[in-house]
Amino acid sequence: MDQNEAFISAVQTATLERFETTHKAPSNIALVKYWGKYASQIPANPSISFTLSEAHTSSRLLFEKASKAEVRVLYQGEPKHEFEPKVVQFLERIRLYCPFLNEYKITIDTSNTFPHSSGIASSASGMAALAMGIVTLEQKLGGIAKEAMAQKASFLARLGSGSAARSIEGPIVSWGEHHELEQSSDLYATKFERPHEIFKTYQDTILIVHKGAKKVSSTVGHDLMNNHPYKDARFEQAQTHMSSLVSALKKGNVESFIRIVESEALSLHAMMMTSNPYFVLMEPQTLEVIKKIWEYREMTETPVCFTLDAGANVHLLYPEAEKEKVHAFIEDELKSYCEDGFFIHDHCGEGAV
């Protein structure tokens, strides 16, 4: 039996007429970036991320036994038909592993604490919350033990959005096979064991310089890696950065952490700028914020750094001990670059609940 077959549920038919469950799943911010994938959402390189807390999706799932499978998606109580194709595609991908879903009409009512499609991994938190709800139903049907739920939820979430695999647990999670992480897998994410204390409570203030939808979907961005002239060098760089970052996270080496994380952020955007077709995902304010962060770090020796997702918004990372000082810096120097002065103070969290 291969590893995929191990995730096929023992429950073939539904025995509950109606079941309702609500899950909150956080976004995550990759430190080493996942960019490029193979069939079945297998990553071209390993990644590692901070699980966030305040930036999350809440999803109420109602399963009702029906003669045929259906899905209805609401956003904050209102029908959101444009979300449905992606959810339908996800459910089709996971039916082999959750055959009991064939007998349910599913209503999903979801909401985010952050702007949708703006580069804060809303697909990650949304798919993670959905996967947790489905695995909770499976557990109620007697098909899975509680201790196996997180791994299967991560496996399922990956099939909806690759980075969603990393939103099930926290505070630091890796996904993708890497020789220095014994339990690592391409099929699901695993919790990073025994990080240094300083990284368990790391802070992330998300500076929203652009609230609108990002210019390029993640799916398109990943596909651009297939024929990218620098893809082999990028995948090799990611492997090297993983090794260095694993060491930094274990030893509490903040200086090394800063160097790797910022290099990864800029590498991600460099790959988009050198793809065919090419894209610039940053806004002018993004660059201004980065320059301000560098100036502040040099002047004050405060260990702040930035990372970016596949969008214009800036994640400002810093140790919890620096919170008061950095919050003042944000108010004084960075808030003016945020659209409508909007930012989210966040921190490492423990994953889906």
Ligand code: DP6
The other form holds:
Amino acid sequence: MDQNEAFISAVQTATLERFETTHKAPSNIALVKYWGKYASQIPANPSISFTLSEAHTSSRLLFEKASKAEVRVLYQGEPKHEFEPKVVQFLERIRLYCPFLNEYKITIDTSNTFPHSSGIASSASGMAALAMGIVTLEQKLGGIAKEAMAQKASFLARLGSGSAARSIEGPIVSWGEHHELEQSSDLYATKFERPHEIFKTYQDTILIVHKGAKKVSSTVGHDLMNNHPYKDARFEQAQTHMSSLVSALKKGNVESFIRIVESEALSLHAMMMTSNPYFVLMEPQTLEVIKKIWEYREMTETPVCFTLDAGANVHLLYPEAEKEKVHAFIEDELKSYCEDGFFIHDHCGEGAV
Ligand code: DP6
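Alternate state requested, the form predicted in complex with the named molecule (shown: the form predicted on its own):
Once more the chain from above appears, this time first in line as the rest of the complex follows.
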């Protein structure tokens, strides 16, 4: 049997006339980056991330039996038509796995804890919250066991946005096959087993150095890897980084963690700078902040490091025990590089609820 077939719902008839459910799903920050994919949202390399907590999406889903499938998207109670195409595309992709959706009109009312314009992508948390709601309906319809829900939600979320697969569970999650991670799969994410204590409560302060929408959509970015001159070397590097990071996360080796995580962030941006067409997504403040972080680390021997996603904002990562010191450093030295002094203190969390 094709592995995907295992995810086709067993629900024969949708017996509920009306069902309402609300889910909260967090954003996540990749440590080894997913950049490059094949058809059906199969990643070109494995990735691993911290599941966040404060930055999240809440979605209330109302399913009403109807003769024709329909969807309406609201943002904080107000109609938000510009969100609908992405949701419709997602529902199309998952219909095969959740045919009971054909019998419902769905109203989705969503809200984010972070401002829409902050440059923090809401697709991971948004798709994860939506997938959780749909799998909850499937469970109520008797189509799936409770124990299988997280995996199916991750499988569905992946079809909406690859990184969303990693927003169902926490505190550390990987997605994509890797020989050292036995349970790993290209189809869904799995919880990283037995990380060292220090990493379970790791902190992430998101420094918003530039608000506003991304200059390159991730879809375009991933596509550019198909003909990228360095793609083979990059996919191989990600595999090697996964191996070293798995070992660092288990042993609590913060020094090695820092080296790998910063290298991943810079490799991701190096890929963008060397694709055709090429992009620079960092802003001058991004580099200023990175330099400050390096200076501070060298001077104080505090184990802080940074990572970046496909944008200009900087994620500052540090152990919980360093929180007070690092918060003072942010106030004194980094806040001035943030747009309107804006940043979000976040930390590893347990995933969707
Ligand atoms: C740089 O998950 O947004 O954040 O699958 O096309 O929706 P799609 O892409 P997306 O890509 C995320 C890219 C990244 C790295 C990461 O999160 O691993």
